[in-house]
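A lone chain, given as structure tokens: the form predicted alone.
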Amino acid sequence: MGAEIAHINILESNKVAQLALPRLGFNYVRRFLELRLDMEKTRWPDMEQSPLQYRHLKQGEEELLTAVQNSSFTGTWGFSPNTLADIVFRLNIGSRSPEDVVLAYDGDNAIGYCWTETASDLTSNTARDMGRISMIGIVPAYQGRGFGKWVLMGGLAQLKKRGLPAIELTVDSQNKAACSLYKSAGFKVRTGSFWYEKPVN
């Protein structure tokens, strides 16, 4: 396939896999943390205050997103650019469609989005669905001026129309700006989860 690297993903509670990972040649790379936003014990701004504007990705546009995405997270950890036949198929899954991605604009310029998806919570005992933000994105001209929130608050707004309960993301833990983000805006840490990876060329 071309790969130069190999990752590997494990809850931090597995503790045999973080014994016998370092002796197939993996390395620990990276903390995740799944965090949890109890949605009736949020605050939610006034969105009329919002700098931005909102719609859903239309069928059609995945070059955009396409875009949009490959442009926000060029040179992070573990990300690889994304071609359109990539974003094409990751909307398509099961009952996943362009209308789960919020699109934020600054008049005529998309400068972010947040993928929304529903799932089912494994961890209850109640069958119940949970609301999940995937990725959130934001073009480079655009970071660390505070439009970071917006773009979650719009994406919350839209899984708060389903009714859901609560609502996960994963964060990398190094990643201090959207642990702050998502702290301020309720998220609590539920577990972690440690990225491995082995060169394999």
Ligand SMILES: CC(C)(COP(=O)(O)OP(=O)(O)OC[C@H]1O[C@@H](n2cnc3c(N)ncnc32)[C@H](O)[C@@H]1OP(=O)(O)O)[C@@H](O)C(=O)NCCC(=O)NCCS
The other form holds:
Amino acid sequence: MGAEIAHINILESNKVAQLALPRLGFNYVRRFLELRLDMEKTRWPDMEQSPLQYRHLKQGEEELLTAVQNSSFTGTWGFSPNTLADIVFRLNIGSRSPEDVVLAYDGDNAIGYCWTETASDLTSNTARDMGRISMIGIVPAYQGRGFGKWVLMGGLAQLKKRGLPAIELTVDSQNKAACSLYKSAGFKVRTGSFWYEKPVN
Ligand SMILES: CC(C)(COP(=O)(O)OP(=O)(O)OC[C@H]1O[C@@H](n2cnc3c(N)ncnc32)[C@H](O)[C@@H]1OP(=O)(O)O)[C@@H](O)C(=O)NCCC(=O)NCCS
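Target state, the form predicted together with this ligand; input state, the form predicted alone:
Whole complex next, starting from this chain.
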């Protein structure tokens, strides 16, 4: 398939895989954290105070999401740009739909997005009665300026309407901005997972 590196992700409780993977030529590279937010304990900001405007992604706007996602994640560990076909596929697996994605605007500019999921979607690795933030991103010109909270709250507000008791997500433990953002919002560490990689050519 032309890949240069194979990645594999295991739960930190999986001691057998931790012994086996190095013997198979995989090197440990990263720890990820599995976080959970108890929706009842969440302090909700007044969304009227948000400097951003929000709307759902619509069918036919997959190219816009592809551009915002690829721009937001440029330079982050492990990310390779998504094609339009990848995005169309991910938006429509199982019970997912473009409406799950909340776009955040500063005037006419789409500056970020929050991609939500619910556990009724059987492809999710989240427990049945949970919601999930599967992706969140802010375009580089707006990063580090305090917009993260408002984009996250846009996604959480959408999940809140569905009456879900808790929301989960996965974050790279070395992604300082993302970890701070989630901690400030009240997410707690549930468990961790380890990424390994192996050159394959
Ligand atoms: C992660 C991301 C959504 C955060 O949004 P942001 O608007 O850049 O972040 P904010 O300015 O709102 O800051 C959020 C917190 O991170 C801290 N922070 C921001 N940039 C930081 C940096 N470069 N290093 C360390 N901390 C940082 C802020 O001080 C703030 O902390 P606080 O909540 O304790 O006050 C955004 O940076 C992004 O899109 N990054 C690339 C894609 C990505 O990594 N997505 C997350 C995948 S899980």
